[in-house]
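Listed next as structure tokens is one chain, alone, in the form predicted in complex with this ligand.
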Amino acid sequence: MAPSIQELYHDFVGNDVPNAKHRRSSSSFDPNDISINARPCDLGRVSGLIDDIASYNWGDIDFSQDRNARISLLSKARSLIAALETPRETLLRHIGAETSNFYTIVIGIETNLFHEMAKDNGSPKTATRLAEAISFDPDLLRRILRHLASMNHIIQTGEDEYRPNNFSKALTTSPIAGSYQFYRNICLPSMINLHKWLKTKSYQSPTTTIDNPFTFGHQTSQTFFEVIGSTAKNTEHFNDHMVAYCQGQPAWCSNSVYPAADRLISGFDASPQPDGSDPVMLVDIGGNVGHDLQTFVSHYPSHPGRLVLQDLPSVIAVAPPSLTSPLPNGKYVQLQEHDFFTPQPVVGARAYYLHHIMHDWPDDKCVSILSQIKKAMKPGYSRLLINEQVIPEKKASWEATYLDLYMMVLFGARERTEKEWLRLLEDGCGLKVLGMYGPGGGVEGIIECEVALEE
């Protein structure tokens, strides 16, 4: 019987195994015989893969809207290329095709080539003309569109004529547009010395926000955040990653990853605070220009209690003005600067929430950052929702071993696994951990914590 797509699902959570039959025992292996070099990866998992593949009925789905069928026949596609292409292959894609691409990319972004392609509703364009319009030399862009092409990022439709895809078109829009950028500046500089920078540590974590790829890759004493701030471009194109990221991803207070109706909306005490202003439902913590807040609005409309946004004055500053208009119930959105390393100025909220935060600190900083929301929580009320990776043992999805390496880099920070979790929050902070919610396979989820009661 084909396998439901559920378990399809399931089964991509990490590499595909295909069925033992399809295995080759392997033979012996000369580091001398460069043979090797032009055979497929890994032609065992070929048939196997192929045969998963086929054994679904694919065409009966709207992969617009079952993320979890387009999930997992990604999987399998990419285990598929990554078994069938030689180590040769493998290797020209890595240090040639795809660092060339994210370079052409970011010109194209920086030229206006993608608007260019967009116009008139993205209808095919000669090199020429789109080179007159963005000022570029000709045949230099005849170049980079022929690699932009081949590597499926627009497509040709003629001699010299090209249309952009849904992926071109979406590099004209802020969120992916400004995130090449962010990389290009902030990230890249820092990855690529990872490298140099263990080799001076004797291959040792780094564990510091003031000594650390990062760093060391920026010749700065100042940490990633202040980097951030420093600049109107900064802050904007790491606002524009942090939009880039969320999207599309299962709503953090929907029923299939929190379900915030049951678990927060229900049990809210609606009493006047002391000082007779309306009780705060929810306070996201360095919420940057508050997303995460809205989701919640767009599921909960009428929710009761107010709704606080904090981050830096540099976020805050460009917090949209739509966060600010009436929400549905007519309350607002509270903009508030604060720095989650000083005492918490809101006190009994219903939940304080932190999402992408505890993975930007190493362990000690969370703790800090932890201790002071802990100050502000009303025992046996308050809830602490973190939003993020909990990394399984096995079966690790590369969108969330990607981001430990890029936390490490950038931080010295991580993603953390079940343990780490209970060991940080359990142990390092006095709270309890009362579940951890989430499809897993690389979402987010969130994991819900009490002021854990004296015995």
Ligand SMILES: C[S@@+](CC[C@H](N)C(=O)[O-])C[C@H]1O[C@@H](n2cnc3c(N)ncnc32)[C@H](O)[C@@H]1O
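With the form predicted in complex with this ligand already on screen, would you show the form predicted alone?
Left out here are the partners and the other molecules; the chain alone remains.
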């Protein structure tokens, strides 16, 4: 019988002659001793991580359905890799393997490489055949395919022969492919120049939309959204990325995130408006093409009240036909052109909903946006729902921390911790936070607020 991973580890530690060096305390660290570069980064954690991974009852877990178990195992697996890698290996992965990986994937997207690989049910194909199909230098393609296989993004089935896996098949879909192009064209020029911008600002955080690493990296006076709107391709790739980012996340109005049936629908006032129209259940402010409203309808098809989608005229103009079709309850989504820096035209709605809005703006702009909504809210009845990350003070997920840094780079904005949300909403806007809902672990949650009553 093959040895278990625990036995292999304990064998390795037991037979490792320089093991005493591996376990030296941090107090004995000598910055002039470069041998540290060739030693595992955190060998002391390896045994515990292996035991944790081995303790999973593999036969009883469906990782395709149990997101929490899958994310937990992924976290431990990543921690194990980080602990076992040497600083040299981590360095080469960061600066070499992952950067070349990103750009060769983009090349594959732009040349339809992954579409060709997916043909014939993803059957194995030679590099020569693929090169001919996409008009590519065969020798160059072999080198690219070797690297993608070494990074586990495609599978090598024989000498000079490859087939796609689930990831490389996904690279043929517009949400995933468009996301790579969005980051290559829009995001990376900003992040690549972050260190230069910070040096010119004495390493102070950016706090404006017009002087930040994005404007510096792109050498432009335009804001992020102005650049996105300047070409059809930029807009297309941005929208692709929004779809990809939200896929696989629990629905914002599901019981695992925010119990909308109890918190919104049960308290809805169905009394007609003064003009005789139906009252409004939900206003999706800056809601793009209505993905979140469609999610709400799918969970509560017989919901009472009207739904309103608000965004800028250029966005409302491309809203899909499905939004103008009758809802299951016989009503329609109202499409409304609106700039959220101007007065909110829907007064007294049950809920005003913001998704991915606050993290695009520094605090002073957030206060301006929220003040317009607050004026339209009915005290004691209307709710403000903010769908965003709430970063924990300890053990934050990489899905939240990377996004925080990109919000800083692109907008001079941020993701926020619970304390930062309370400071913005309660101290800055005169709102009362009723609760913060969601599973955490990199999953966005709902921050529910109402107008704070004066004492």
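Only the largest set of C-alpha atoms that superpose within 1.5 Å between the two forms is called the rigid core. Numbering follows the first chain given and starts at 1. For clarity, every value in this text was computed on a predicted model and none was experimentally measured.
**Student:** Superposed on the rigid core, does the Cα of S135 end up 2 angstroms or more away between these two forms?
**Tutor:** No, shifts by less than 2 Å.
**Student:** With both forms fit on the core, is the shift of the CA atom of Y406 between these two forms 2 Å or larger?
**Tutor:** Stays below the 2 Å threshold, so no.
**Student:** Verify the C-alpha shift of Q334 between these two forms: is it 2 Å or more after superposing the core?
**Tutor:** Yes, the C-alpha moves 2 Å or more.
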